[in-house]
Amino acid sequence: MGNADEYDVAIIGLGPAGATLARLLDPRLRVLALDRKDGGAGSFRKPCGGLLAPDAQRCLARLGLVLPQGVLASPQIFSVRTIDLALGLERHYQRFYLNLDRHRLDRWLESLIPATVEVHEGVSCTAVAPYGGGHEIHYVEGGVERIAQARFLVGADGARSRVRRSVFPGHRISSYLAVQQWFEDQNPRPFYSCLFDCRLTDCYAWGLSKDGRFILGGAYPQRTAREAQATLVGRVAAWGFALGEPLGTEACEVLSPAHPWQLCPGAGNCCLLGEAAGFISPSSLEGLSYAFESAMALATALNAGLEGAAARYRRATWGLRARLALKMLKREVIMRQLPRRVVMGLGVASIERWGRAPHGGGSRPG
């Protein structure tokens, strides 16, 4: 074990809220930044659909970036197919996602950090304690045991957040367990599919085919998801869709916050970004735009100076915490199954489809 190393920031997490924050951050600061991933073949890759809402999309717009071509996966598309499972109904509606292959994003934010920033890739951080001022973070890099000190720690580091669990312990946030499998894509034609259950979960589940493989899944209630999953492949099977063996299983908890008061920004000498604060729609599970938003604010905080800045975040997110909690609304709304049966069966704000839709099963025209 070696001496505990000092800086201004500690980053805990490098997905595009921690990555983005640490683009941003003045030079002048110290930071050191912290991720599982890395260049490796058996590296950490987030389990998530992959698709670029339009808020997420103004978020890059508002950053000055532009995506490269290598994180677009393949097809575009430009409808949701979106069918309830129990009350055998289905609507298409347009949508402006983009299709991307979410590990490659990490990797392309993560490359675009400046080399003041001190990063540390496949590493595993165990433990996180106030220490002085500041906190003392443990982690685990090429099997040695680390420690560093720093004034400001960030939490950046997802919904089972290791800096949210230490710092703010008897903080929860309501949450799901997603599970999504691939498969092959044998549909004649390639599609996105937002799938609603309610013997299933009262949150949702999703199809969608990228560069060749069709991703199906669901947030299901914790201790029944693997069976939910399970029965979802086999009606969506009934259903039209085209499935074979799955090529490969992956889970991780989502979170999905119910209440205003579960959103943990943070405070003293600790924020958390992202996911790891609950910034995460509980309507659609997009998370994206708040992990950029997020960031935005934090480093236009930190960048004033590190006193107050915890007081400085919490006000710039009031509007995007107020958004959520609409969201909140949203949800109550769209996850009950009588307003679903009653929009979906008017087709409201639908788009025809010419003919009949081409995967068969229970699919009506819309």
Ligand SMILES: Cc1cc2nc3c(=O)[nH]c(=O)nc-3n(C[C@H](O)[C@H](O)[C@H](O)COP(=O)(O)OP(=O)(O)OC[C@H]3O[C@@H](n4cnc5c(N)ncnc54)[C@H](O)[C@@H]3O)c2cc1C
Contents of the next structure:
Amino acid sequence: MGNADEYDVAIIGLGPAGATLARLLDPRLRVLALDRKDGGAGSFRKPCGGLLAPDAQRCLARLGLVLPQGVLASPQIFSVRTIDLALGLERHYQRFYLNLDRHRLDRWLESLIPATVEVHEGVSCTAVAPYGGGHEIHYVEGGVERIAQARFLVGADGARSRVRRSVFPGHRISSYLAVQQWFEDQNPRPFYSCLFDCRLTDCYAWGLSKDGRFILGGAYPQRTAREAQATLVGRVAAWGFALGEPLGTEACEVLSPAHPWQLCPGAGNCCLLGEAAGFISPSSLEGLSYAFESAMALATALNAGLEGAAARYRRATWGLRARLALKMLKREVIMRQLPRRVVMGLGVASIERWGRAPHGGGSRPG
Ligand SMILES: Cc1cc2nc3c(=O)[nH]c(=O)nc-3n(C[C@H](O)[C@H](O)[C@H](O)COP(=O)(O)OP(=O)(O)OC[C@H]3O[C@@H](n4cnc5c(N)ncnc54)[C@H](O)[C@@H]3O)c2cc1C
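Now show me the form predicted together with this ligand; what you just gave was the form predicted on its own.
Expanding to the full complex; the earlier chain stays at the top.
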């Protein structure tokens, strides 16, 4: 394309999904990639648990990537302490997650983007609008508004995707407000915990030791999120969690698709990737594997030609969307108290901690 501001593909958002796509696109395509993060201390950081699940590890293996040590956090934890605070039950289950520093993961993935892609960091996409056969992208860079045009637009801009809201304005995806607080970790042994409390949320909460800090967070209904988090802090402290002073609080929307038709891969000359498309597990809120997998699918579709790419991408993500539909059903079971009471009460698939009471039970707060 001749004009300096015209591109074949524009990618909005360079989280795990957008950065992976940018890395995999055919170098003959003229690609613009925008992200509001930059390397600075005050840069946007995605609130995240930073746990890399086996499905995401498999994606990295498919991509031929090995994690540099600098991305790993400390320590690595092999079990999850699952607690139902309302039922007063605690069990331990084996898990195979890698404990990562999420911001360093994002920066590392961005560092792999080849020089053939025109990357603009620290810029915010403010609007997208149709023009001719493509899209016009408005963004602010260094306080100056700029406009670019692209034949194909990719929204990889996360849960509150501006691209999704602009190009598919009627589309709704169920969501929660995720609130995470960072504490000085004062627990005698680091651990990872999955917390249920039906009095606070019909989703779940989590606690995780990471690099000398302890993250305590939860996904709550939007209106009650802040109070619910404050109540959670008190309840886990009563359960025996040793939390020091809170060092910081972060919050963001997290999607939890409730029906298969809430997923939004895109159409025409605009596709959505990762969480922007609603590709996140509603049962665990695990999203990194879907970000990587959808990026691989769209790269394959776009590298075969821009014409018909959206249809090829929809076909290629059929299996991913079917798996998410199964997770929606799973969520209906595991987020309910009765099945959880049965499974945790019987200790199905739980591990016995050596030297602990066989039921692994924690102390019930009074
Ligand atoms: C609290 C919390 C904990 C989580 N924990 C885990 C976990 O432990 N493991 C796991 O697998 N998943 C976890 N998830 C889910 C996971 O974080 C997401 O599914 C994943 O980040 C999706 O990747 P993405 O690339 O699609 O979007 P994102 O990671 O959200 O990236 C979007 C990118 O777009 C950029 N952007 C957004 N808007 C604009 C704009 N207007 N202009 C320019 N740039 C823009 C942002 O800077 C960002 O870099 C968690 C989510 C939350 C909220």
